[in-house]
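First comes one chain, alone, set out as structure tokens in the form predicted on its own.
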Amino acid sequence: MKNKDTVSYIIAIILSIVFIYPLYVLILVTFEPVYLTFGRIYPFQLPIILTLSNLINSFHQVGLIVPVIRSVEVAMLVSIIAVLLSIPAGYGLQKLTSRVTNKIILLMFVVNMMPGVVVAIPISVYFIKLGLENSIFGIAFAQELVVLPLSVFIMLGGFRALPKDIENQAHVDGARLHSIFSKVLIPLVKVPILITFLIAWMTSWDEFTYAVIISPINPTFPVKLYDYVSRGEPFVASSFALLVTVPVVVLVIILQKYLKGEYLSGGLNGV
């Protein structure tokens, strides 16, 4: 057993290095002068000189400050949406013989097994037609494509996770189904609800495929990072990513009491 578990911890060290690497070095190139960063064949890895001139610069230079907020409008009316369509989704779908819900599912993650480019071409043909170009709408419409298929089986997992005898009894005592669904459901499915509002926000934040097909004349902030970086100004983009990156990053590390495994395994019962 201790052998086991020392291997369990080396391989979770390996892969925290693995993935808090690129955070890592996001921070030396924002917070390192240019000399010691870009100007290297081989930048230094340890933070020998800190300076908050490329931070300073990054505002003045350049304004991403509006593509950030049209992002968070985005992010959120992306994760309103995907809440209040994947609630009745999962509860539905919980209500079916898990054969059929599972091919449901199945069904409804094909669309994320396709690449988002063949996807988003004849999308934006049809939100041209409908004037929702360049809007917020038409870019949370085609990221809900994305969204939805995981947030309704988060939600499938969350309802499946709730005891059957809660919702029979709760009949059994002469309630109504929307006071079954309101009063005794929903509050108890409520940390699936945040654990969806999160996903739902966290990859809308980052989806870029749709922003830029969509929206290319009022760009999101991904699509606008890419930009600058596309036109040689790294260290702008960098400091503006870490800006952004640092709040997602903390509010994953408060929230993540509430991910629990039994919300997403749920959603694969009778597998």
Given for the second form:
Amino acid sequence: MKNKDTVSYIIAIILSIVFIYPLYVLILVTFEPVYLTFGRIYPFQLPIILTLSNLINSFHQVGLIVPVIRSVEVAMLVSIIAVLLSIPAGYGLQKLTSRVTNKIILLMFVVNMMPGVVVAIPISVYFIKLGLENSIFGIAFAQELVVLPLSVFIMLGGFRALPKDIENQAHVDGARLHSIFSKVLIPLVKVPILITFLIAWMTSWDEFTYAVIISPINPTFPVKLYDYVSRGEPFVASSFALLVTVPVVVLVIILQKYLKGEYLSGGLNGV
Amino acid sequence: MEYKLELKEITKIYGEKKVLNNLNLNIVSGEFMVILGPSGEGKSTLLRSIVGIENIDSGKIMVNGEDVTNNPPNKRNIAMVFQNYALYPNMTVYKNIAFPLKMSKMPSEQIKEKVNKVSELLKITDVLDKNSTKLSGGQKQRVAIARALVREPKLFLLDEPLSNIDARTRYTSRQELKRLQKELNHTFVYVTHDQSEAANIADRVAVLHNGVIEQIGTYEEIYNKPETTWVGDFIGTYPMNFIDGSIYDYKDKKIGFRPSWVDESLNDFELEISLIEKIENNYFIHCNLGEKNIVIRSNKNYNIGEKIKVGLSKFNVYKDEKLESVIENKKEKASAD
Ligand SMILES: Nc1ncnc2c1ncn2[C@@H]1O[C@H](COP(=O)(O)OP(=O)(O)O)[C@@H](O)[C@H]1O
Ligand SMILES: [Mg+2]
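Switching from the form predicted on its own: structure of the form predicted together with the partner chain?
The complete assembly is shown below, putting the previous chain first.
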């Protein structure tokens, strides 16, 4: 037993290092003077001289602030739509037999299996006709393609995990559909709703393919960031990237107790 | 007030299976009706159909002569306690009990009064502020019953309400339920697979088998005069013994008898003893009669392997698995012939 624990810890530590390393480099690049980043002799990646000048520089780049605000708007829109659609979808799918439900879920993920560009280009043509190009609604609707399958899957798991007969009991107690939802079901799937919201938010936050194809003129933050990198200003970009990563990391740390596997696997009944 | 529930030719199909098959049942006000049957026979389905959360495929449900088959649950004024109690986990005990009253838009002063009254009746006043998930099995069951009672429903359905609690509490709960039902003069339909429960609390027992009520009556009636060999086999600690009718000149028929109906002073047939169980002051003796295994009750202790001669003080005659006649006293019957 002891041995097994030790092995698990070692694996966890190695994995953590693999995942945290890029973040560390990002921090390093952000806080070190530019000449040190260029002149670095690997593998000595220790912070020697720290500076805030990169950060201050990047703040003077007002060009990045507007895309950040736009990204927030899009992410909000995406997560609200995802929650509003995945609640009824998950509720409805839970009523079907799991054989049928699992097939439908599989079908939903097919879109995600195709390369985003293949789907995005025909959509963008269509969106131009509808006047949705270069608008936050256009980006949001397109990003739902990526977000919705997972959202529905999570909500389905949430509804499936509810105690049996709770809904029937509410019927028998004289509740109508709207009270059944507002007083009984929704309070019981609060956590899956929160997870759906968060995952949708974070997916949208760094989604690139759909955003760049649907809205090249009014770019979201990742698109603009790429712009800076390709224009040869990686330091501004990385400082800014770090700044906008912080709130996401904080959010995840606060809510991590809800991000446990059980809520993400509840949808896998009888596969 | 009088209340009468009539189920007429009810059929419920799941896939290919007719879970309820032209089932008829009448329930009258003030009675404690127990639906008894093995697991999977459709007892829960029957209750769900009565309360209206399951649509039936054909047949009619009548309340006081009025057809309610297509009424939704909230228009039926029937309360139900589900098998796993289905307490709302996001609410306190108080809110759970108050929920049906809130749904009927009762003013909160009145709700408070009613909830307090019913909690006193069920001795759960001290857990009213607790979350419903923090209760013991017995408490959950009481809360579920309180929530059903608080509406003062016309009819009260309970789906195996005691199956999830420990044996001792189960026994006292049984008695309390019975007392409650008589005190409030409510009409109860109570589902169970446990026949000792049925024997204990039922005014009438309805035995559900193959989608129909195979027999209905007091437990004693069903025990002594099972209408079919299946009921005889299902009811009783020991199944009813069925032997070839030719022993008493009933050719092509079966004779059914309970272990206690054996009369050791008679010499009608011979048994070979294979196993003996002692229960309180009686011996339940498993014997072979030819190929057949039967169980008889005696207050004498025999030896395994011993051969004894016995007869029957009374028995039932079955033709094609159905009860044909009840022979109360064999000697009388013989002289009447
Ligand atoms: N929703 C359902 N879908 C399909 N079959 C069902 C459903 N509910 C119950 N059944 C089947 O109907 C039969 C009766 O079930 P049930 O009423 O729960 O029996 P009981 O309560 O007597 O144990 C069982 O064979 C069960 O598998
Ligand atoms: Mg059942």
